[in-house]
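Take a look at this one chain, the form predicted on its own, written out in structure tokens.
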Amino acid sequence: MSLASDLLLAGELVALPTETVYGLAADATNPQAIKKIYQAKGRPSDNPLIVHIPHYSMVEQFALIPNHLDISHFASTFWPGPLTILLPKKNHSLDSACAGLQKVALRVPDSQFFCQVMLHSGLALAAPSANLSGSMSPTSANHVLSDMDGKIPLIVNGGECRVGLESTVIDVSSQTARILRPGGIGLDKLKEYFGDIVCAFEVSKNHAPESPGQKYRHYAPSLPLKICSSEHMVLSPDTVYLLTAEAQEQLQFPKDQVILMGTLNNLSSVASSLFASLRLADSMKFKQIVCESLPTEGIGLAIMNRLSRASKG
């Protein structure tokens, strides 16, 4: 924790576990330091970063807070958890981390190491995942170490990622909340929570993506990656398949061509084990990936945004 502190008040970058997937992390406030996130992964100027921050009460230090907005309850309700919110921005101190947009996406994430080095260093820190922009999420440090090698000082291995998904993003500026970016939330649990919602996943070529996640191919292996209903699939020798368990009794697939993600009855399992799978999908010497098509119930939401994101061209 001492070394990562001093690394990130330096202004160097330091990948941190959490519970979504691993983020590269620097001072939200250092122009210099966040110029080095940018560089690290490849990513394009105008694609903003997540500011997490240790305590609901901090947002206050950087967000304009709405009339409409309890923060307190919507903590107590989301805080610690995969859940952005995205708010009027209150000073300049972020100018870098939001990409000169006029709104901060906030977090407060669900890892006690995370946390704790952002108290020991007095810092927010601006996080995306740690690995090479428009590549696959990391959810192990040996992820971030396949992408990120040479280019951090530090890694901090805090194992597998529980959730496997990025937190959710909704612009909660308005009274009507906006869903930006499908996550580690669902979009039940969010309606629950603020009635009507708009989802607003896309955004034109010619606009600056709100929130990350909105315009560019994300998540992506180098292989070509479609998706597949099982009923539809045809075996194929250059093929390797993404299936839940269920698909896979149906079709009984050569095992050496098949990457089981979970089930279907629990799609969490599938969330948490979605990246790995796709990489390690990438790994083998095959022509293409073909993943099975998921309900978009619940998390199901986030899984099929990531993948489609990841298939496009």
Ligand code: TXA
Given for the second form:
Amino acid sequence: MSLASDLLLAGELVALPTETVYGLAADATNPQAIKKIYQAKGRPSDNPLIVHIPHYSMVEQFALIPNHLDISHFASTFWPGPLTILLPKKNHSLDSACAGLQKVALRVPDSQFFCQVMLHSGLALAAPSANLSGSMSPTSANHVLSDMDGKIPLIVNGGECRVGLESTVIDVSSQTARILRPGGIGLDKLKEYFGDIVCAFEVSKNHAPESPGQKYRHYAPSLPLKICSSEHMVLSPDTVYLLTAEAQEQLQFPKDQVILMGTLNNLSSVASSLFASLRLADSMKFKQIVCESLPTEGIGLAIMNRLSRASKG
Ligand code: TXA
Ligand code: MG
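Let me have the form predicted in complex with the named molecule next, following on from the form predicted on its own.
Then the entire complex follows, led off by the chain already shown.
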């Protein structure tokens, strides 16, 4: 922890585990450190970063809290956890992390180590997922190593990420909350809390996306990826299949062509293994990946969002 803190205080990058995916962290208020994140990832410079804080009481240090949002009640419901909120920036301290935008994205991650590093160093940490831009998010320290080896001084190995998909991003700056990216917190829980909520993550060709990250190629393996319902799957020798246990039970495809990714009756198990399964499939000697299509309830919405974007890679 002191090594991580010292490096961060010196303006270096450190990869840290969170409950969602590994983050590539830097001092959120240090423009030179932020620049290193963009360089290490090869990230387009107009794509802003989420700023992580150890406690909700720090929101008012960086953001203007609108009257309609009871931040303490909000935080007691969702934080620490996989939900990122967008609020108007309070001052210029996060201009670099926010890529010059007027709003800041804030989150308290549910990772003790990550939060302790912030408390120990006294820093808020900007952290995108610790993968190369466009690639699949890392859910283990080995994934980070394969993307970041030689580019950053420290990767903290905290094992596999519990959630396995990135946080949900919502803009709460006006009365009606807008979802900019589906993620670890499902629509049902958000509707329960916010009532009416707008889904603003389907990017249309005519409008600039509210979250710049939505317009870039993302989550993509290098092999072509197709999504297919299990009933319509046909066995082909050049294909590796990503299947739930239920689908494989029915299909009985050869074991060496199948990567099991959790079970249909527990979509969280699919979410937590999704990126690791895609990375593994991508490393095998096949010509394409076919992944089972899944229901969009709960975290299924985020799973299908990642898969459909990956399949357009
Ligand atoms: O779970 C997560 O959110 C992980 C962990 C490390 O916290 N982080 C993560 O960061 O997924 P990243 O950079 O891979 O994705 C952040 C998304 C991007 O789509 C970005 O465009 C959007 O959030 N975003 C960040 N700041 C924003 C801002 N100020 N305005 C609009 N969108 C923003
Ligand atoms: Mg990312």
